[in-house]
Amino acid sequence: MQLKGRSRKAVLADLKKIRAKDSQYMDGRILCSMCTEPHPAAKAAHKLFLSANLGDAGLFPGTSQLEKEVIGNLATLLSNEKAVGFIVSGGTEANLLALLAARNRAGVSNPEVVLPQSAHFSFNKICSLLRIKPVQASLDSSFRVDPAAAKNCISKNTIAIIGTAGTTELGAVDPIGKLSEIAVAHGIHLHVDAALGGLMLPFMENAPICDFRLEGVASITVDPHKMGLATVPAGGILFRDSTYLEYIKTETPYLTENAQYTFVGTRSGASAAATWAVFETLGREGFTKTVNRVLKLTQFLSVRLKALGFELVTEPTLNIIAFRCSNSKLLARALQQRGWFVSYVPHLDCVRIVVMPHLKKLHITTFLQELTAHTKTHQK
């Protein structure tokens, strides 16, 4: 830090130069992220509520009301108007709170959680933090958790089963209905990590049921900063009813409210406001159009990739495509060098693409043209 401050104009000029070094979603070359360009309404709302702190909600009753309305909307979408929850820092915190509630509610000495091999890496951090032993359940040929394998992992120490509605690597949707039956039969907490799918599945035709309609589902993660088009960070955690909150409660005697239920103390009211603004602006019709457009673009890319001779790891369920060639790692590196931000997944030996709302058909067509040119060059 320098001794004397500089003018606002000079500081902003430097910030613009620095920001220009970052990748921009609207360039259409970010093909690996589950986040996207926020909706204009989200940006405007975020700016209005920059100083609002939901960690001391009594000081910000208006912002607190927005959060309640957002959770109410999510609860309705996920088929349980009695569900309770919070807008949190992201899917990691949401998953943490779910497992914290499950662990404290179960009260066993050596807690274990049944994790699909495809579960998000956040659960590894969470298990380490909460001292819960992860027990991995194998996947079926569609890269969904095998219910029989999950059932075989259950022991007297099992506090929860995790199911994913939109896996990070492939967008696969686990058989949550089967997991629900297992959870009910064994009296175990079933948490659904729908960080991606939670704001896609409710707007899709013939989508598998992954929400509170299933008796065993105790909690759900859903991230508005993914397909919800909210500003970062905006995660969401919902519990079936308010009884679960007692297991994650922390007393806060000197604040305007006497308890908190999230891991992060100071919470951005801007995130809740941004999410509220998108919900109000788009409505069900707008979200349905957005999801359908993304899925059509995913299908377009899928068909074209197969026509070019690439092997799909699996047919896409949501908006993630993974494909292989003779040297997938080399292809991913070549694409990255050309300015296309794709992922390489080592254990599947594949290139991974996430089709988010910032992508347009022109972007995908341009990508395919460069992919074709690269492939032809290296086939000679």
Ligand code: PLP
Second form
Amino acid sequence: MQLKGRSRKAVLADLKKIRAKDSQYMDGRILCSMCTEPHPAAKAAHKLFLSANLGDAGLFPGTSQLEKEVIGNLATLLSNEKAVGFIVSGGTEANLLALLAARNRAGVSNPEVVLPQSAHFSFNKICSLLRIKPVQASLDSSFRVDPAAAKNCISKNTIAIIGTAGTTELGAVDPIGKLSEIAVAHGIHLHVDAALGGLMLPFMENAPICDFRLEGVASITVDPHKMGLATVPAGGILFRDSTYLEYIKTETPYLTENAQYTFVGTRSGASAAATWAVFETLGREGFTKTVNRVLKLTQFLSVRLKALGFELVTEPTLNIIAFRCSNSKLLARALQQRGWFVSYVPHLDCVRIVVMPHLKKLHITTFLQELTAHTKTHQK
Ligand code: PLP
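What would the structure be for the form predicted together with pyridoxal-5'-phosphate, rather than the form predicted on its own?
Entire complex below, previous chain first.
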């Protein structure tokens, strides 16, 4: 930091130059992110609530009301009017709160969690932080957790079972109904990580049931900063009822409210306002349209990839496509060098694409053209 400050104009000019180095979702070349360009209503709301801190909610009753309404909307979408929860910093914090509640509720001395091999890496951080032993459950041929394998992982120390509704790598939806039956039979907390799928499945026809209609589901992660088109950071955690909150409560003697239930202390009110603004602006109809558009685009891309001779790792359930060729790692690198941000997943040896709302058909057709050109040159 310099001794003397500079003019706001000069600082902003520098910031604009630096920002220009970042990739922009709207350029249509980011094919690997679960985040997207926020809805214009979210951006406007975020700006309006920049200073609102939900960590000291008594000072911000308006923002607090918005958070309650957002959670109420999510509770309705996930089929349980009694669900309670918070807008947090992301899927990682949401998953952390779920496992914290499950661990404290179970009260066992050597806690273990049944973790499908496909679970998000946030659970590795969480297990390390909370000193919970992860016990890995294997997957079936569709890359969904095998319920029998999950059942075999249960011991007297099991405090939770994790199911994912929209895995990070493939968008697979675990058999949550079967996991729920197992959870009920063993009296274990079932947490559904629907960070991605939570704002897709409720708007899809014939979607598998993954929500609180299933008796065993105790908590659900659903992230507005993914398919909810909200500004970053906006994660969401919902618990079946308010009894779970006792297990994640921390007393906060000097604040306007005497308890907090989130891990993060000072907490973005702008995120709750942005989420509220998107929900109000889009409504169920708008979400249904957005979800159908990305699913249609995903289908279009997967058909074209197959026609080009690529092998799909699995048929897409949501908006994620993973495909292979004889040297997928090299292909991913070549695409990256041409300015396409795709992921390479080493353990599946595939290229992965997430079709988020910032992608238009033109982006996908341009990508396919370049992929075709690359493949032809490569084959020569
Ligand atoms: N859960 C799933 C299924 C995810 O895909 C992700 C992120 O991609 C997370 C949790 C973690 O979310 P965040 O990065 O918002 O903490």
